[in-house]
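Below sits a lone chain in structure tokens, taken as the form predicted alone.
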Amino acid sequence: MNNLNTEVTFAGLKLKNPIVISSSGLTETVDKVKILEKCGAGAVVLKSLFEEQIMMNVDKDMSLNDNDYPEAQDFLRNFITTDHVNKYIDLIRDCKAQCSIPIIASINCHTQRNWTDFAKKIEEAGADALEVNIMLVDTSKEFTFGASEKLYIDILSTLKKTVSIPVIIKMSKQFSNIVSLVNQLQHNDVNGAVLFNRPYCPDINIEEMDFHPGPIFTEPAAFNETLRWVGIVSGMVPKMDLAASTGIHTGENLIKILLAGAHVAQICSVIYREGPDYIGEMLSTLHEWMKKQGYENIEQFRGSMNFANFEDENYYERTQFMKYFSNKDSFPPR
């Protein structure tokens, strides 16, 4: 075990191991980040700075101000926005000053408005990289096909002109061709992609006749969809640095996602449920498996079971579904 090397590289960053803590309340303070580092995390993605949150705070405070002078309105609007962003900048600086693992900043957005100006401040604060979580639900009847993909590319292109730190795109899986979009991102110099973000969904309380948030945490059942797409994308776009996210709950999941071609795994829900010490348990599972298989480092096996490394590509495609169910009874026996 002493000869094992679990170091990985993702988006140009060197990590001591492939476990990254996702953007969440787990990473909202420097004290929490220090605990995650102590428990073995390879890197953290700080809790996101939301585009809507910034603009809503501005609008809310502006609505409470009765000042009719346009110059004063402009000054106040700029001050409120800057004050809110500065709290995030302070978090980056504190984490960089007190932690040694890579600190990845995060912006959650859905448009290409002037939030991109904040990226430079994030870089100046010392963030090692910037993850951009593009959360977009298209509902317009007049929607133009390809507009969402264009938004991804436009946001990436603007950021690459603004900052020199690595830019990572956290993707939705609601695209007709995920491989094509990842390929386009690569040709536009993205440093890494995360498969996938998890949109928050509503639920309905039938007693109160009101909306409530749907389940916040992922379930283990979500893992196989992530595994499938990581295996396909890593095989089809082999030079893309990939992070796997959604449904990774065990050390065995971590091993599988690395075999499918991910460089790192982002985890969140399982840490909420099990606590930060569970990071060590996942790493122990990885260590023991590598030792048993005779691997000295992760690159010796990463991607060895992706889409490109099997002659029968049906393991990742629809035909395998048909092969399985053709051998099953139409209905379970009574």
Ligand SMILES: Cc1cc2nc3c(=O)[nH]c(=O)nc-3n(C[C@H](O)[C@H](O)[C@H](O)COP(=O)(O)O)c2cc1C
Given for the second form:
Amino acid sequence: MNNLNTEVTFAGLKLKNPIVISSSGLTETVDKVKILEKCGAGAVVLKSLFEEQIMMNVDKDMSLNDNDYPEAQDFLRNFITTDHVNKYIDLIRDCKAQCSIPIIASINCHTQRNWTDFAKKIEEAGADALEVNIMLVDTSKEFTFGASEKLYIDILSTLKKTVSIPVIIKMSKQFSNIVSLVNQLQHNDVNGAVLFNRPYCPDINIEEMDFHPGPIFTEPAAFNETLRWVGIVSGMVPKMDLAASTGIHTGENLIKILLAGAHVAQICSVIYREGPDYIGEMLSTLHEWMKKQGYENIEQFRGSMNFANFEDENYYERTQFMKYFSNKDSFPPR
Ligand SMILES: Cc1cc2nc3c(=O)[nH]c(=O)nc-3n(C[C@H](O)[C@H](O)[C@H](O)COP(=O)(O)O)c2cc1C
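Please move on to the form predicted together with the named molecule, as the form predicted alone is already shown.
To see the whole picture, the full complex is given below, headed by that same chain.
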């Protein structure tokens, strides 16, 4: 095990191993981040600061409108009275002072308002990189096709002009051509892409006839769609560093996503469920497998099963279950 090297680089950062804890409540305090580091995390992405929180801080004079709904007023008051922005800057500073793994800050946004200037403060606080999670559910009937892609490119190219730390995009999978968008982001010097973000989803309670939150955590079945796109994008846009996110729950998933071409794997739900010691279990699985296969470092196999290497076989592009339904008496395998 001693001659095994699990170091990786992602978006210009050096990590001792490819496990990154993704932005969530798991990374909202310095104490939690220290535990994650102690348990073996290669890097962390801090809990996101939201565009609205930054804008509230930018526009301190903003007064509450009497016509606003009471709930909205409570919500806004909470944003104004709690100094989220300065707390976030303190979190970055504390993590940098007390941890040695890379600390990636995160902003959740959906417009290109002047919150982007705030990225400079994140850089000054010492963050090693900035991850931007652009969340859009556009329901406008007059929507212009291509507007979401343009927004991504505009926000990311503005940020690249604002800061000199690496800038990473955490992407939605709801695009008609993910490869083309990643390619254009790469040409705009974006340093890394996270495939994919995961939006909060609604559910309906049929007894109470009310809306409830959908599942907060992912299920293992979410992994294969992530695998598909990491494999394709890694083959098609090899210059973009990739972090895989959504559905990575086991050491085997970690190995598969590296084979498909990811530089790192971001994990969240599984750590909520299993606790931070599970990082060590996933790493042991990786070590044992590398040893068995005779690999000494990750670059020896990373991407070896991506789309560029398996294009002819159509493994990554196949979308139909034809093979399993061609015989009407057969069921798909369990
Ligand atoms: C409780 C919780 C809080 C989260 N908060 C954030 C957040 O602040 N910013 C963000 O970009 N993603 C957030 N996420 C999404 C995760 O970072 C991750 O993208 C998603 O859970 C999919 O990864 P997984 O399958 O490993 O859970 C959150 C997820 C959970 C479960």
